[in-house]
Amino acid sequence: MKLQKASSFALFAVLELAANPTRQLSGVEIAAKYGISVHHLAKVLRDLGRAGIVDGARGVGGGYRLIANPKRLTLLDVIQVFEPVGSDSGASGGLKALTDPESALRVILDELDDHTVATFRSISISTMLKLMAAKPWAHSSRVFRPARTAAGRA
């Protein structure tokens, strides 16, 4: 699965501010720090805004803060903010009867997007900024090899 770039730099922010609860940080430094558009981010934050999750305060000393509970806000809140996120089924709306492949493709793909839900669901900003503290992917043996294709055996 890949996250829309809103949702991507929502979820940027949102770690960020709820990394620094003391603070108040303006949309450039979250922008410049992870090499985002200003303007972009501008927008997510307005978003983000909207949905109750962060506050901001323009002029001198402004910036953004988290008012959402970091331990309650989970991935899924953040990331419904601007993509839907599970199983689309029942969206065909009667246009055309399935075959039985496609219904059994349906299957595993909305148990897939249930999957996802239930993950996006279960973890909150506070569990990932513990495991960004951690950092298990900079222990980790494992070395990335790309697979191996039919064409060209990479």
Second form
Amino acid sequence: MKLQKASSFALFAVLELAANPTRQLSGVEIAAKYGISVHHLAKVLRDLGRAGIVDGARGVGGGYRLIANPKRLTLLDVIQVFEPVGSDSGASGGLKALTDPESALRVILDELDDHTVATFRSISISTMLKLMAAKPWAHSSRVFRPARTAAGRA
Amino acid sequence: MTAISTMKPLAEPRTSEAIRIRPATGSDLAELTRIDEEVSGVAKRKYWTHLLASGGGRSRYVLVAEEQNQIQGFIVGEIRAWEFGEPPCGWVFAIEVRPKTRLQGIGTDLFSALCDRFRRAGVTKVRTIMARDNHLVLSFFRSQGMMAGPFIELEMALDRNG
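Got the form predicted alone; could you also share the form predicted together with the partner chain?
Below is the whole assembly, all chains and molecules, this chain first.
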């Protein structure tokens, strides 16, 4: 699956703020670390602020801090600020009756959506920080491919 | 299905002197049944009686977390060989903590104690299966470092008339 750029940027920012609970970080600092657009990240941080996840202070010494509880805040909470996740996201729309093939395909896609939602909902920001510290990919024989996100140098 | 290798768990066990983890005995049956009923809302005395009585040989572990002589939670696990074609691995069948004493690390202590026993028995992987909508316990296992394993659970309804 692929996350939208805004969702990925939001997760980078939230993880960065959660990893530095005693500091306020500027959008410029976060954007530089991930090589992403400052302008785009600023918009993402504003949306996270409106969602009650981060708080920003202007001026010298200003910056952002995480105000949500990282033990309770899940990946789903962050992603859903920017894009729908789950059955609603792929809805065919309208009240048109589905053909049998469409209905059968819908059942399979809903199955995948249910797994996606359950996975994002079960992983808190604190769990992500622990995962990042443990680096299980370093011990795995599986070849890890780069994450398939839309994030990148913008 | 969720699995973890025996790499260091993500969560550090709590270092509380007050909680003691020990194997369950027959006299714990009533408390285990009561905690399970409190958590699940379903009384299953026969199930727990059978589970404690049958023992499962040396490969089954029923551990309780005790605080001041009161059981606050328990975990049930078993080492099974060649289930689904897999070499021996540890399975977690149940973990329950009294709602009033949650968020104090009791679940982490229980899980850690069970993993220690699995390790000592020579297995290198622990697995469990969870209901997708059980966000609380699913999040707990994730916080311990468990990730999706290589299996997909499938099911179908059986028509009574065949």
